[in-house]
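Listed next as structure tokens is one chain, alone, in the form predicted alone.
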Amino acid sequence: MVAEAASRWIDGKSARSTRSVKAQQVMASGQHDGVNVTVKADALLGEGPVWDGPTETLYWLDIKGKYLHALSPARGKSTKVQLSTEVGAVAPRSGGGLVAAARCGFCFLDPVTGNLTAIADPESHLPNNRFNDGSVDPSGSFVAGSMDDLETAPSGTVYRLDPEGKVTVLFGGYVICNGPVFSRDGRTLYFSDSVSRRILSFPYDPADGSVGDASVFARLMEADGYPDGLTVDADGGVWCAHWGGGRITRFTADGKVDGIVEIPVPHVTSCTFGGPDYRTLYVTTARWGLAPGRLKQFPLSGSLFAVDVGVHGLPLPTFAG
């Protein structure tokens, strides 16, 4: 028997009493209480969704499958292109195409052919590392973090690639760097220290990329899984994907839980706002690490979901290089 759909919005008061709720089994159909399966896929490690406003395209990645996906909701068309290496994050360039953070460092990426053109590799001396997540700051610089692919060594570092191609270290010493995103004014950088189950906030100056000391923005309980990708809405709320937690949580700007969207898969990896009015929250998920029995229980793992959560995002900056 199929359990009731786990996909629903829970307000902040209720959320505090449901932090241990597990995602429940649902049918592999198109909609679950407002959470739509936009692209039914079997991505090993779906990640890095980003909306390109001028082309009305959502780009997202399967890091371990080595694919770049492109969704055009207006045309009802979804495509993917094979990549030569693992790419953890992409962002639109102001002149067209994408900038990427890959296992081989920072690159330009042609979204049609999948070809990568190298820019710089700040971690060529760390063969077990790869880039994992990133976004563009208000100055047009691409900020991305790396991780130890064995998930043991604190070798992850967050870098800033400026439009001229200069790479600067912002901070480091983490096993897994996730979700570097920025507040609406660009003065705060939010970051998921996934292994420690903490979301951190750093004072940030977009003009020169200087970073202040970290503060703990929010902590996750063990039952909540691990904080993964992040995004920010037009009201300053911070949205966090829960790896192993089957949900997205919205935090207020002061770090309080404001609501939960339950997603019918265990590994929820990232989210971003898109669509013409930025009212759709797109959510990526993963099959990575799930045993065959769990995959049978959660057949939508690896798919792309879309949710109307009643708030909207804002157009994100594009890479100026």
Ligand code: BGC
Second form
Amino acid sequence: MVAEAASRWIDGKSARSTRSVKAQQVMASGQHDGVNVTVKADALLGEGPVWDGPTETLYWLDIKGKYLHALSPARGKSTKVQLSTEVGAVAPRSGGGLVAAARCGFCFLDPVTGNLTAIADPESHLPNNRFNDGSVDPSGSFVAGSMDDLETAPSGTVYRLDPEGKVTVLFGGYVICNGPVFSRDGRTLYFSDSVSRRILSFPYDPADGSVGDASVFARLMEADGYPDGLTVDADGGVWCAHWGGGRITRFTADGKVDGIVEIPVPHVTSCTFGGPDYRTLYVTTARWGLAPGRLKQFPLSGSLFAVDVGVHGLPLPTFAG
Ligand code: BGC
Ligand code: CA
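Return the form predicted in complex with the ligand of this protein as a structure block, the form predicted alone having already been given.
Next comes the full complex, this chain leading.
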């Protein structure tokens, strides 16, 4: 484990031109150039990082390997617990423990034993679907989206699990639901429609979970890969992990590219701010979908990275149920 974290930051104005040269050099040479591996792991599909403030723990998932990882930077300790099924996203509960979005629906998850306790399964009729990304809105409801595990049918739906355990549909019709995260005031829901390479924004009312019409917040070019996990910083900037793009992009709240952090593996899946002062950007990555030759070229695929990007996050809301 490496305690220190640093980043390679490319200013947005020059991002496009420098990216194509520098990032490819970094990736091809296998150099890490200031971005540190905080947990060297071989996660198949590292995902869903979330910081638990009270225990100062970074939880993250290996969806396909069926593991919940826990990193305690203060104690220099990294552990993992085997899960009985694929879990796409977790979030801390206000009273301790985790809420989870799993292949078998919404559950409580005991982070020590890995035991799952069912809450509700809105997709028991869709055996090819599984839950993917999720986060908690400012009213304490857990919002998570599903996806077609074969990545072809538009069977993904975003649901809201309220603290009483009631599940409602927010919107659907997407192949892969990624992102769902909230602006600081909770009035905007950001969502990655990965397959169409678009980040969408929806007006959102945290009080009742009502959702307005989608607008396109940002588009990725083919060379940029696909938008995957998202997080929002203290200044309202939106950070997007690029699956197949080897980087994280920060967008300003009006959707302009503000800067890029290069990550030395192709499949960058998600990111979140953590550490006691929320100054570390934790980044998950995947081995999934990389041919043996590419895995040899990018052996850090599946590791957890920690980056000091000079911008900080804020504590995220916890699930009130
Ligand atoms: C999913 C992967 C998918 C990727 C594409 C991830 O969130 O878990 O299965 O391939 O998004 O962006
Ligand atoms: Ca994801």
